[in-house]
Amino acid sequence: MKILINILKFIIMLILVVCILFFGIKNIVLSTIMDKDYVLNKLEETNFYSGTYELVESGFENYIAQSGLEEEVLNNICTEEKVKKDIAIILNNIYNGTNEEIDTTEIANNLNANIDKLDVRTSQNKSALDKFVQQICTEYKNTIINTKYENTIHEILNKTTNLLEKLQTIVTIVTIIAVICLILLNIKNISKLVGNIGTVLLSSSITILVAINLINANINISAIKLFNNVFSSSIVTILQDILSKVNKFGIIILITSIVVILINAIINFVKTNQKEEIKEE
């Protein structure tokens, strides 16, 4: 009898750590990666607007040599401003829905605007620099990284936020369930009730920390590359971040599990020195 209640014991505190590291994970992601606020936060903090830019303007004198002007064509044809209003376009289409297009009139009719200073227009070359503000305008909305999938990544976030309501709900009940099968199972010994939670935090902070090493020793962050180096640096410093709150949650599970186990410990201590006056008595 007193094996099979350990055994359940044991089932029990494992469903509690899966709770506890659900619970722990859930709440740094939805304040992360699925909070815009957050990632615009992130973007101002890894000068992400200014980099953009700079790589809009670079992108843009790619295209000066095959097109035969001169440099100074592309002389404000677009500002950082609109860089970082058009960013906002597209994170409001992934985290809001909305499904608004990027807009290049501007960039186009400021270039247009530059052509004709230049006074170089002519019924020859029409559809040539008409193909040349195209590719510019195109090369733009590349670089500012606007895809067709920022619905079809809206759609994803929105299951993801709704399929963790539903498994926090499921979750809760469990953890309710299983704390209360715990201190039946423990109802004549308080003292290894208090240790068993001890256990389950220690073992979830364990966990976590084991993770979070793991991770750091197989996976270098730091050399994640896409699209570009400043987006790159952005997604780099967004999950560093991530893996820091993670580690933070493991750390304070940690030292809580050694106040807890600290106060098992107090307990037992107290009980056995009562045992003792007792006989002596």
Second form
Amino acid sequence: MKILINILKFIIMLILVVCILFFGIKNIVLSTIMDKDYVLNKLEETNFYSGTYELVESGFENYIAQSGLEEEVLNNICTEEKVKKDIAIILNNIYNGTNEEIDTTEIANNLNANIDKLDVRTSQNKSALDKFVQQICTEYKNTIINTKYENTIHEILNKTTNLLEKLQTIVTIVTIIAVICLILLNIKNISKLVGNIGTVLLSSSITILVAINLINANINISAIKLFNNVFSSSIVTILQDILSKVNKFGIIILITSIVVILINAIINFVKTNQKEEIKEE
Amino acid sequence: MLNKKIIQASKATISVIIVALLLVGIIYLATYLFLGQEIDTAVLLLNTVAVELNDNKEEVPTVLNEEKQTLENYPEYGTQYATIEIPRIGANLPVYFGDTLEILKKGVGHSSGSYFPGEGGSIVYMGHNSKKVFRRFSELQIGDEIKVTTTYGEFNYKIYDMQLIKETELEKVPIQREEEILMVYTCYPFNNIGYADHRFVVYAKLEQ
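Based on the form predicted on its own presented above, generate the structure block for the form predicted together with its partner chain.
Up next: the whole complex, starting with the chain shown before.
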């Protein structure tokens, strides 16, 4: 009977560890990568807008040599404000499910006006110039990472959020039941209940801290390169921040578990003392 | 008496730690059994995009293994490894490994899918039709010389053909390894305004 109760306790503790891990990670995920405001803050922090604007300008310059046009045609065809506005549109498409297109008419109009100032447009080169303008607009969309996958990403984010919310309800109920069961199984022995809580907290913290160390040992996050240097830098900052938040969560539980384990030791110390006193009497 | 109390308290603490470690072991074992493959794929994927920059790496010289006709220690992508000299049009330009627009802004690009000089195959070079690069390509004639000086040797080629192709006609710049052929192309028309969809290709054979 005692073995059976111990096995039952072990299973309940295992369930509780999984529940703690779920709550911690779910909250971190929802408050970081799934939160538009968090992402906007990080983009601002990593100078994403000005970096992207510089990339846009240098991307345009790459087309000048093959176009046979002077570099002046690129003057003021795009602004940092436009880049910022368009990135906001992309983020809205991803996080709010809007379906807004990036409008490059302004860039095309400015570029055409600059070309006209050079007075080089003829009936022979008209289509070549139109294609050049089109290339510049495509280059702009590519640099600000305007892809056709924005709505797909939104659907994935939406599904994940809904799944996490549903899971949270289930996990909350499971946690309450598990805690009640653990209390009932240790109703006659408070020190064992405290010990079990300490065990749950300690294993949760070890699991998190080991996972963080494994991630750091196997993946060189700071070297991640996606699309371009500016985007990579923002992604690396976000990933490192998430890992540091998970790490902090692990440390907090570790400290709590140490406190609970110490309380457990004190209770055991006092209990032994009481037993000895009764024996002596 | 005090020892007994300490032993009892320690026992309780150690048992908590042992059970906790056992739980961690079970969690990791279960994760490995149920999600091991997915985790491995995710790690592999992330490591594929985790590119370590070799800024502090010691430079290893590129060497041509003449027997095998292959290079040892290929040049790093984006770096200059040669110069191209075309006396007829007075061109003496740096050649970079790679063909991005960023590279072409600096000089002549070497298509990363083609062979290197000395490897006995197709070498594809490209450059803009700007004044600084290949604007004077129209002056070239059959029999003209092209000299490529790499970090591992000097190679002389003689032009034997010139063709005007569409940008999509990739079969006109074939990659093969039967004969060393240098193909250098630029956008056409040479004084084009706007986007050029034709390429002027110069074919040159290695002179023994």
